[in-house]
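Just the one chain here, laid out as structure tokens, in the form predicted on its own.
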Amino acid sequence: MSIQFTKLAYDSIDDFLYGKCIHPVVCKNGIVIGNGEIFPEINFTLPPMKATSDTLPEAKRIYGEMLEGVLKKARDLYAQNLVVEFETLPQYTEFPEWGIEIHKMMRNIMWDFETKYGIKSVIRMTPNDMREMNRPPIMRSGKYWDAMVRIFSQTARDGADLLSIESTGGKEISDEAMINADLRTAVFALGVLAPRDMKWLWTNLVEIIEENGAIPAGDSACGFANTAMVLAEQGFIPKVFAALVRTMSIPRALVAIENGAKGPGKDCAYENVYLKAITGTPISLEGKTAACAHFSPIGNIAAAVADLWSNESVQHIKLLSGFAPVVSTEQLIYDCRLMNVATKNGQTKTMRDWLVESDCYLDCQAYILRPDVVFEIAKETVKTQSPFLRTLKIARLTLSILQQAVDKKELSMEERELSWLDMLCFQIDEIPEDEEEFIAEMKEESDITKYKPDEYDI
């Protein structure tokens, strides 16, 4: 049965940081995420090379060095507590024993490293969303949702500590949206058919993954807002609009939660902090430390109330100091030791203010993760149960935050942006508030080719 949230996880802004949430998780091995402290969460992937079964034997060799690599420098730097996430390039899930093999592999080192040398790490096993590789997508059957059951229950079992996924439902749709800023469209993507399949989605998941002995972790929007800030950043759409994005992602992002994720979120999940505001579980975030894997203009407060810190990704290549993945866990470890000095001296509200400050006047997108406006929007979010009524009020209530920023000169806007902020405002009242009536006029203004509205129930 699916939970509810009527209410925010926390009483108080205060209380609400990096490091420390209500719902720790506890791993196998008896790290605790969210119980006081920020750890470093190390994600890397191959050099550019094929993924195929003549390969194998090579790509597990450059996995196995990219990690000895990181835990040797954790080692170095005296950094007990990890994770390392290992995010599947797609073949490894569409033929997913490789995958299997690879990940059964790095266990193994990780492993050896606690007992040997008594750092201890945790792995976050995230397979590939293949549901899309049909066109359009076929959601909840077919060979690849087979394959994504068998890799995420085989590496459950084979000591897996996190199973996450950035799920891609609704994406079909929301790709050209997200290229013309076409907020309606984006709405019936986001609102409507990505929280329905999250709720297919999660439920199976949760049942096959603690079935096998792991932690049902998180989701992420990747495809959607992380698509979005991508394209803003290029200059290609509106900062505005992917701000909008970014907060209208998190309906569809809190189904996770409701049918049983228990965290950390994603560590490219931005709407995340919204989700540790209603729901109290772990997170995990990226920001200037993950630059090797794409800009931001978020660098700073995304770590503001981040449970566990990420590179995002990284290739193993050789740069002047070391590869690649060792250089970027040096940075993180540096990262999290600042911060929980910070709270060993009793300055977490501090930190993480000024990680706030040094951020969220400079762009529409860093404004709106601002931790009073997270809890706003939040507290918005809970009102009602209808993903889709979420959708359409956060939307409303994220441009009249904005507006309001700028006419108090809080916020810095470009014209180009400011012209978009009207425009987007009038085009959010155009929806109608009644979602069957809503489906039927997206279903005859949306391309029928691209999407079975059969695999969302509609």
Second form
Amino acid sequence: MSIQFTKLAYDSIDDFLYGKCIHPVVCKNGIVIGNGEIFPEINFTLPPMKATSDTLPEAKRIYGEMLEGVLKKARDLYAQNLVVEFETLPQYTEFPEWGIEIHKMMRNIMWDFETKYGIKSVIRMTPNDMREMNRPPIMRSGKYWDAMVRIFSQTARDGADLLSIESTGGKEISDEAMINADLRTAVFALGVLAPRDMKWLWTNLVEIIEENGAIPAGDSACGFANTAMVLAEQGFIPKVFAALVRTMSIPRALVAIENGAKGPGKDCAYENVYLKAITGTPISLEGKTAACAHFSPIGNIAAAVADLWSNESVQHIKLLSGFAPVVSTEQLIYDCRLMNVATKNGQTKTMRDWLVESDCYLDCQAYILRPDVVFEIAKETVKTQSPFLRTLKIARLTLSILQQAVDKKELSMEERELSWLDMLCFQIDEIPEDEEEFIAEMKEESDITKYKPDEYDI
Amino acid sequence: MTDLNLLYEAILKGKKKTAIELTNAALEEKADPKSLIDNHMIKAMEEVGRQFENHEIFVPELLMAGRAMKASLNILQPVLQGQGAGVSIGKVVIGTVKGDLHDIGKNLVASMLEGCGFEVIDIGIDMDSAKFVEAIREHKANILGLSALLTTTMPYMKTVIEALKEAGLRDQVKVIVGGAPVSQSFATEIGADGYSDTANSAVTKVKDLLGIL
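Okay, that is the form predicted on its own; can I get the form predicted in complex with its partner chain now?
Once more the chain from above appears, this time first in line as the rest of the complex follows.
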């Protein structure tokens, strides 16, 4: 039975803050996420090497070395709470026993540190969405889905607290839309295909994860909105389109919570800011500390209402001070320390507003993350329950908000961006509000070799 | 008489339908296909490239221009082949290496190469070395583009290059590599001929490797 959200979780924007949420998540060892303090979430990945059965012992050694370095740094800097994300490489989900073995080794090291030094840490286990290995993707059966079920269930049994995924339903259609800044196809991917897949996927994942004693945490529209953000960062597509894709990812993201996900949402899911406003679940986010993985125009504002503060991912390479994962850990700890001191001094809102103000006027992707804008868009989201209509309404509202911000000179925008703002307003008006009519049109227009309509019940 | 400046404008603005109509009209008026390409169509694409480099337009506009260009080329191709000439300025096989599912960067490079007049054979994602060798052999390509986004899949690029050597094809094809974790030093280390960190510089690099700059 899915939950319906018809109003925001917050009555006042003044309560919409970092480190604190309406429904904190309690982990097995007592760590509570979103209960007043923000703390780090660290992720790391292997240096250039093949991921095969032959290299598995070496990979385990490196993962162990990275993790021990991270935990020692946490101990040295008196950080008591930490989330460690193990986001598998595709091979470690495709051959789940490899991923399970690495996870178990990491879990043991973390328990050992908790016993010896009192450093409480939990693993967020993020297997890959392997279903797109088939082209067109097979979403609901087959060897890749079976491999995903195996790694989700076993790592939950082995002690992972938080289970997440960056799911890809609809991405097979969205990729082309991102490159072409094609709003119509983006609406089809994000408003029609993705929510249908999210409902099926998260209904199943919640059951698998909960029956094995772990917490179904959340998803990310990484393959959609972060793809757009990175393309915009490189000057390939308009930033205004990337901002629009971000807000259009909200209905898709909401489906996970509607079907039982509890949070914290994934770090790269900036759309989860709106989810926090609607559902009150905790969220992880990444900003300037994720520059080791990707650049962004939202380095500070991303932290404004975060409950975990992440680095996205960093390679195990040696820097002047030490290995990069340890460097990332130190940066995250100091950021969190400052934010928590602000809270202890009753200055959370002031700190939040500084984080917001330092970014929001310089880029439309930052502007849409302002808490007041988040509330406005979140309120529009819950006016209807249809993911498709939500996507359309959000798109229209986002374009209107950005246009007004430009008109009021609150937001700077390049000339070539302004012409796209006009074009996108035109594109959105061409999309019918009748979902069945739109689906029929898109089935005619879209490349049927790229996706299987049956996999989405259309 | 067709105003051929309008063909230039149609391609520049990515107006595919107009470009097709004007190309057909010009051919009916016995215009020289090679002149249409060299004096109007390629010039339009050069201007599109300049605007993109100068941050005046985005990739979608560039791709629209490329599609208009390709549509016109498709009309001219049979005529040129009848005259014993070709329209492709090079043949590129492109793919993402084994174990890697990422393809948006690869697709972007493929689209931009097509827009600039290359014939592109995109063999997809998660491709093993045998598939790359087979495609090079089948299509007689002169460029191979390899893409990887993971630190654990980029070493496979070297496996592909070794396979080309074993198949006796290495001297026939220039290899260009790209993807987030890939660098010039890595490209040099594995014996690739070129590296590019962005899609638009990939086009420049390919032209450079083929000596058509």
